[in-house]
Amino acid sequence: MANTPRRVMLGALALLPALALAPLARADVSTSAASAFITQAGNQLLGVINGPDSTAQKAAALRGIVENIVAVDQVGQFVLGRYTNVATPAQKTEYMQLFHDLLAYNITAQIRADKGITFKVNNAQAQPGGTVIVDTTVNRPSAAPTDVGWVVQDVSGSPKIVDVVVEGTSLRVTERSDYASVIVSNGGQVSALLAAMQKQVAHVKSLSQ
């Protein structure tokens, strides 16, 4: 379930901390509003990542910010895809909790590595379906600059991040493919995905400690 493209994107999510679009309460967001949203969110997160607080304090602050700027539930629903229809109510609840935990712990695990990160907003382009992709350049001390696109959509009256695109690769599409592969290879059992996610949470949590 761990691929290099997703590792790159999770590193990007440490900056802005994860499709036929999942159903969203939708209105078009303007390119200027999307750019302003990403700029504000990025500066807010950079203040935490590059700040003097302890790792635990930074982790708590980042999780709160990410829950506010990312449409985590909607992305999670998309990633589970058609298996939403076969999962039991209890499995859906557990899946969503694990999905939130994975995002939180992946971001936390990046804190030490990504101190000193900077970014620049380049441009924003409206996309079909009412989304806007905001193109940015992310600079990390230990890596070459990376072009990262943040897909922004109006969700219930507020702009939210609904996808991250690095070098043409979509995070939510990659995750959906990975998760479906786990389920299919285990006879269509959603329980197998939940078990794999539990192991992944434990692994990423250990890296953040």
Contents of the next structure:
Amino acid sequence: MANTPRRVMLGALALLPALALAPLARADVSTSAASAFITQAGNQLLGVINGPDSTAQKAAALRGIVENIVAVDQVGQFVLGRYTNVATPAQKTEYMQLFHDLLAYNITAQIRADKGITFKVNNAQAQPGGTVIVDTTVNRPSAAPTDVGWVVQDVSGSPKIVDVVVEGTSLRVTERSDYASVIVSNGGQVSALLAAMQKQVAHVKSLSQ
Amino acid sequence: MVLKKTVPFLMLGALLAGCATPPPQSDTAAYQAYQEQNDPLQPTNRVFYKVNDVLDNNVLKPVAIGYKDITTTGFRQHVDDFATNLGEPARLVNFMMEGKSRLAGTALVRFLMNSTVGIGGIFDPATSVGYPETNTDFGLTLADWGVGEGPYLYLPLLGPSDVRDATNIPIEFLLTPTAAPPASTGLSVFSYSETGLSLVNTRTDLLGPIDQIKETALDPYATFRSLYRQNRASQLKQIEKRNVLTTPDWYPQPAQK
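Alongside the form predicted alone that was just displayed, please also present the structure of the form predicted in complex with its partner chain.
Whole complex next, starting from this chain.
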């Protein structure tokens, strides 16, 4: 019986290498794969934006592409942050639904406004945590060129966009503080965030019609 | 005299009245979020944010829209280059205080080259020959010395800042080239026009992004606060990244391995 703690210890030690290897088991995106993915995704988006379709058709097509190339669930999870532990399962489901809607509307509203956009992939750098940041220069008519970084991560076997970085500011970090502020201003209630999101969805919907 | 004595008290009163009440520590998520915001003067800050927003919507933004109609992207780039060049001496001094010799040298070369070859700073030939602009100011110098940012401040007219970066305002004023010669009416007119033009020019470049933030953010105030902090952190990182020291050719080179 005296041996039991030792056995537990040895067993735990035997498990250590397995734990250390666990992070390696996750497939990291290679820089070349990430660049290729961003080039392809960018061309796909621009094909729709600069194409001949009507505004409504374009919006629908863009929304489809965004759902495909952006890891919306992961971004939503990150944005909700520590409130994941506070929200009820029903609230979480509603939040994700609203987050999908908002992201799609926001991205398509921004992109649709600009015709004649071109972009160039500059380079790609591996980041700690298995992500790759792909630097691009986006040229829009009547505006100075903007450097935009796309953070790409492997999500269940395929590369997806998890963040957009412009001038050192991360979109998901900014959004997280935006959402957290709504919750803090309303006494820590997640329901207040959901109400604000519903209002915003209704607002952007009315704009895009 | 009475007014002089009471005004500071009134202001102090306004500041204290504008302090936010932190949530109880037992409510972990709310308390952590409050700490992370680092914005104890939030009620006062939000008042100034609203005032600035009204001013912006009624004055600055309409002017910027009109300005955009009568100018080209190229013209606005030259106005921007001109204002950047006037800021170069202040950057030189700040880089020296930060001990960033490479960047101080770059700021000096940029000022000399752009003021002469670049016709008073209207053009930026220095960037094309390998001396790009790196931004710094007294707030970033203090950050480099290890001073924390302190609580967030939203200043009337000037916008997002924090206790550390607010020290920038008097320093920047003293370090512009126009502060060097003796004061004169002509110089003041030039100085005000330059500041005004530069302000409108910058606002014009931000017409799209600011509208977009106000349109899409749930709480634009918090969004601007986060953007300001991230932007400052990224400027600080860029200074570290760009200050690469190399051994000059005339100095005994380290032995090749």
